[in-house]
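This document starts with one chain, in the form predicted on its own, laid out as C-alpha cells.
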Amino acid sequence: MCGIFGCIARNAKAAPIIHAALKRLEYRGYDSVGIATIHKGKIYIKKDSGKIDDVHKLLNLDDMPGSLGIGHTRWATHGAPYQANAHPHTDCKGEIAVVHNGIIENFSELRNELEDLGHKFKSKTDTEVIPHLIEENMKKSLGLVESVREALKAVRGSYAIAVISSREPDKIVCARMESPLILGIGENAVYCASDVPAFLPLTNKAVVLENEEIAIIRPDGYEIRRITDWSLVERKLETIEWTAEMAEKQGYPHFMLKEIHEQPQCLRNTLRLQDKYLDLMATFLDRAQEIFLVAAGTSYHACLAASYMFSKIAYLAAHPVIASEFIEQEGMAVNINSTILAVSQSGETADTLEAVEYARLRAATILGLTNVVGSTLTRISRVYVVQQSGPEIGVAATKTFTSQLSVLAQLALRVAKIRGKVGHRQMEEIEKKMMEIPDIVERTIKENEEKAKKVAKKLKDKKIFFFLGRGISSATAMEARLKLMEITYIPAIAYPAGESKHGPISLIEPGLPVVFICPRDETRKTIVGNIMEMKARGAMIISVIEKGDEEIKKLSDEYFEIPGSLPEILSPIAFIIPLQLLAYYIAVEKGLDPDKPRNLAKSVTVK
C-alpha cells in the first residue's frame, strides 16, 4: 500500500507540493520516501528510509528544481527498507524515473533478460525493472508513452505507476491495474495520486483510472487511454464532498470497514507471493521432524487453522502454541531438530519474538511469516515470506488474518505436493479453488453487508455470545469471538462445537445468540446436531453457511451465506467475512469506534 502523487505546476515549483502530498499518505503506513523532479533536461532525486519528516530533515526535499515530479512513500514487499531500495527507481543513464505501488510477479525472469542485455540494477525490487524496460522500449526509437505502453504489456501483477522522463519533460505518464491511481484536476496543476486525500487540499475534482488504463497528463490537461487497443477513454469529472478525515479512508466511516473490503484485493497480492520463497520453506517444513507454529491474537488463530491445514492435505502434524506460553509449554523439548514458523503481522510482537529467540538460541531453525520487511522477524529468519497486504491501521485485525491464512494454505499445498500425500484432481481442485478465492470474498462482502447491517440491530444489546465450529471452523469460531469483544466489548465465548456439551451448554438461556460456522465438509452432519441441541434449549441461532444449505437455513433465526462452495482447507478464508462484518455493525450501532477499541494497541511490542 505504498503512496504515489505526481504533480505539473504551471507557475509553483513541483517539490513542496510533492513534499506535502506525501504526509497526507502518511496514514497508508511506509518505510522510505522519494521525490523526483525534472528541470533543464535533468531529473533531480532525493530519497532515503525512514520517515517523511526525518528525511526532509536530513536532504530538505522542498530544494528541488522544477515544475514537475513524482513522489513516493513505500511499503517494503521486495528488498528491505534501505535508500537503495526506495522510490523513485531510474534507469541506467538516469534519463527515466518510476514510482509503483504493487506487485510485479514476473520481475526475477524480466531482471535476468534485462541483465544479459547489459542494463545495471541498483536495488532488490521488483519495481526497477519498469524504468528499464521502459529505457529497452526508448532505445527502439520509440516515444515514453509507447514505451510505458510497451513496458506494461511485459509485466505481470498489479500496479499504479507514475513515469517522469528527462528527454520528454513536458509530461507524467501513468497507469493502473489493480492498484488505485486517480487524477485531480486543478486549475493551475494537474496531480496523480494513489488517495484522494493526497491532493484535496488542492482541488476536489477527480477522474478514476480503471484498470489497463493510461493517462498522460501535461500542464494544461490529461488524456487516458486503454492498454490493450489503445482506444480514447472520455470519463466525467467528479466532484469530491468528502472531508479530509473521510478522504484517508476513502469514503469509509472506519478504517476496519475499509481493510475489510480490501481483503479482495489483499487475497489477490498473496496469490502473487514469489514461488522460490514458497517452495524453500514448504522444503524445511516437510524435512522438519517437529514443528511449532507460533503466534499471538489473530494470528494465533491462523496458525490454528494452519494445523488443520498441513494435517488434512500435506499428513503433516503442525503444533499451534500461543507465543506467550510457548516457552513454559515446550520450551525444554526444542532443539535442534525443532522448527518454529513463526507469524506476526508486525515482525515485532514481543511475546512472538521472545519465544523464537528462545528458540534460536537452542539450535532450532526459524521460519517467519509477516507483513513487515525489514522487521526483527525477518532478520532472524531462516526463511521468511511477506504476506503483501499492505498497511492495516484499524487495531482489530482483519485483512491480517485472510492473508495469513492464503498464505499459510499455499503453503500446506506445497508441502502436500512434496509428500505426494494427494491425488492429482484433487490438488487441481483446490489450486483453483485459491485462484478464485479473492473473488468468492469479494461477493461474500457484497452479499452480506446489508444483512450485517440488519442483524447488528437485533444483537446490539445482548450481554453474551457463544461461537461454535468443528474441525478447522473452530479456529474461525475463536477468531470471530475475539473481533467481537475487541470491538463491541461483549463477552463472547467460542469453542469446538462438541466440546460445548461439556460445561459451556450449561450457560444457554432463551435468546442467547450461538454463531455457527457450517462449510458443507466432514464436520456438517454432526454440527447440524450441536445445532438443535442448542436451538432446544432456546438458543438465537446465527449460522453462516454456504449457498443453498437449506437444512440449517430453516434451522436458524438468522444465516449468512457464502457464495461458492469451498475445500474445507480454505473455508475459513471466506467464512470468517460475515463475522468480521457482524462484529463491525454492532461497533457501530453502540456507539463505538472499531477503529480504537479502548486498552489495545495495533502491535503488540510489551510482554
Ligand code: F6R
Second form
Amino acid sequence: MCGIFGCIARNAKAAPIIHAALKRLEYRGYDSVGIATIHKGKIYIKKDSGKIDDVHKLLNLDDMPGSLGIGHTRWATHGAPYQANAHPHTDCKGEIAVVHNGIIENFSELRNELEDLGHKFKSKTDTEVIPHLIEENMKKSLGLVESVREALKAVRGSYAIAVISSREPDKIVCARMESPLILGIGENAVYCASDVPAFLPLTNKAVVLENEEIAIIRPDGYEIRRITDWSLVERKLETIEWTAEMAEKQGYPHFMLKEIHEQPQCLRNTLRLQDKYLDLMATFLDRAQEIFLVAAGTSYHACLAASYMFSKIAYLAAHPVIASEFIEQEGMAVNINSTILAVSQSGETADTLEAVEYARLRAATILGLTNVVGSTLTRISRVYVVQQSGPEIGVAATKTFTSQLSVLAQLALRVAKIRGKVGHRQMEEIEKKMMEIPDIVERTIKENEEKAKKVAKKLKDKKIFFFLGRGISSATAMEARLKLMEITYIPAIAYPAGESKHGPISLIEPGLPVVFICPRDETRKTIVGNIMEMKARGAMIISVIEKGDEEIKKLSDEYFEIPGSLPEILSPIAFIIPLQLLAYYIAVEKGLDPDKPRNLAKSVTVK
Ligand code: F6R
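Having seen the form predicted on its own, please provide the structure of the form predicted together with ligand F6R.
Let's see the whole complex now, leading with the same chain.
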C-alpha cells in the first residue's frame, strides 16, 4: 500500500503542496518518497529512500519549480527500498513520470518485451513498465491520454496511477483499478490522491474514481472516462464532512475496523504474488528434510494452521514452534538439514529473529514470510515472500493474519503439486476456491457485522470465554482467543475441542460463553459431540458455521454464518472474520481503544 498524490494548480508552486500531502499519506508507507514537477517543458524529480522528513532534510522537497506535479510515498512491494526503486519512475527520455500504488502482475513479461524494443530500465519495480509502455505508445503519435489508456489495457493487476509528461504539461492523467483514487476539487487547483486526508486541508469537495476509469485533470476542471469504451462518466461532487483524523481512517472509528474491512483487497493482493518466489520457496520446502514454522503471536497461529495445510494436501510434516521457545525446544536438533520458515508481519520481532539467527548459524536454510520489504527478516532469509498487506496500524493483527494464511495455503498447494500427491480435480477445486476467497471474505464481513455488534452487547460483561475448534480450526480458535484477550482484556481459553474434556471442561458453568468454530470438514461430526458436552453443562454456545448448517444452528445460542463452502485448508481465512469483528465490538462496548491495547506494541523488538 503506497500513497500517491497529484496537484495541478493555477497560480501556486506544486511541490510544497505535494510534500505536505505526502506527509498526510505517510501512514500508507514510509520506505521512500519522491516528487516530480514540470516547469518550462522539463521534468524535475527528487526522490530517495527513507522517511519523508529525512529525505526532505537532505533534498528540500519544497524547492522544485512548476505548478503541476505528482508525488509518492512508498510501501515497498517489488524491489527493495532503494533510491532507484523510489517513485516517480520515468521513461527512457525522462519525458514521462509516473507514480503508482498497486501491483502489476504481468510486469516481467512486459519488461522483457519492452527491453527487446530497446527500453532501458533503471529500477526493479513493477511500476517502471508503465512509463515505458506510455513512451512506446507516444512514439506511435498517440497523445498522452490515449497512450496511458493503451498502456493500461496492456497491464494486468491493480493500480492507482498519476502520470505527467513534459510534452503535454497542461494536465495530469490518473487512473484506477482496485487501488483507491480520489479527486479533490479546489478553487484554484485540482488534486488526485490515494486517500482523502491528503487533500482535506485544501478542499472538502471530492469525486471518487471507480475501477477502470481514467481522469484527466487540469487546473480548472476534470474529465472522467471509462478505459474500456471511452464513455464519459458524470459523477456528482461529494462534500466530505470528515475531520482530518476521521479521514485518515477513511471514516472508520478505528484502524482495526478499517483493516478488518481491507481484508478482501489484501487477499486479492496475495493472489498476485510473483510465481517465481512462491515456486522457489515451495521447492525448498519440498526438498527439506525437516521443517520448522517459527513465529510469535498471531503469526504463530498462521503457522499452526499452515502445519495442517502442509500435512493435508502436500503430505509434508512442518512443525510449528513458538519463536521464543524455539532454541530451547528444537535448538540442539537444528542442523544443515533443517529448514526454517519464519513468519513475521513486521519482520522485526526479536524472538523470531533470534530463533532465525540461531538456526542460520547452525547452517539451516532460512525462508521468510513478511509484510515488510527491507525488514531484518528479508535480509537474513535465503528466499522471502512479501505478503502485500500494506501497513497495519491497529496493534491487533487482522488483515496480515488472513494474508499470511493465504500465502501459506498457496505454498502448500505448490508443494502438493510438486509432490503429485493430490488428485487433479481436488487441486482444481482448491485453486478455484482460493480465487473466490476475497469475495467470500467480503460477504462474510457484510453479513456478520451487525450480528457481531448485537452479540458483543450481550457478551461484553462475561468474565471468561472458551474458544474451541478441531483440526485446522483449533488454530482459528487460538487466534480468536488472542484477538479477544488482547483488546478486551477478558481472559479466554482456547483448546483443540477434543482436548477440552481432559481438564478445561471443569471450568464450565451455566452461561459461560463457548465459541465453536465449525466448518463442514472432517471434524464436523465430532465437534457436534463437543458442543453437546458443553451445552449439557449449561454453556452458552456461540458458533461459526457454514451457511445452512441447521443442526449446529439449532444447538447454538448465537451463530455467525460463512457464506459459501470452503476446502478445509482455506477455512480459517473466512472463519476468523466474525470473531475479529466480535472482539472489536466487545472492546468498543467496553469503552476501550482497540487500536492501542495496554502494554502492547505493534512490533515487539525486545526478547
Ligand atoms: C496480535 C499481534 C501479535 C503479533 C506478534 C508477532 O494481534 O499482533 O501477537 O502477531 O507480536 O508479530 P510479527 O508478526 O510482526 O512477528
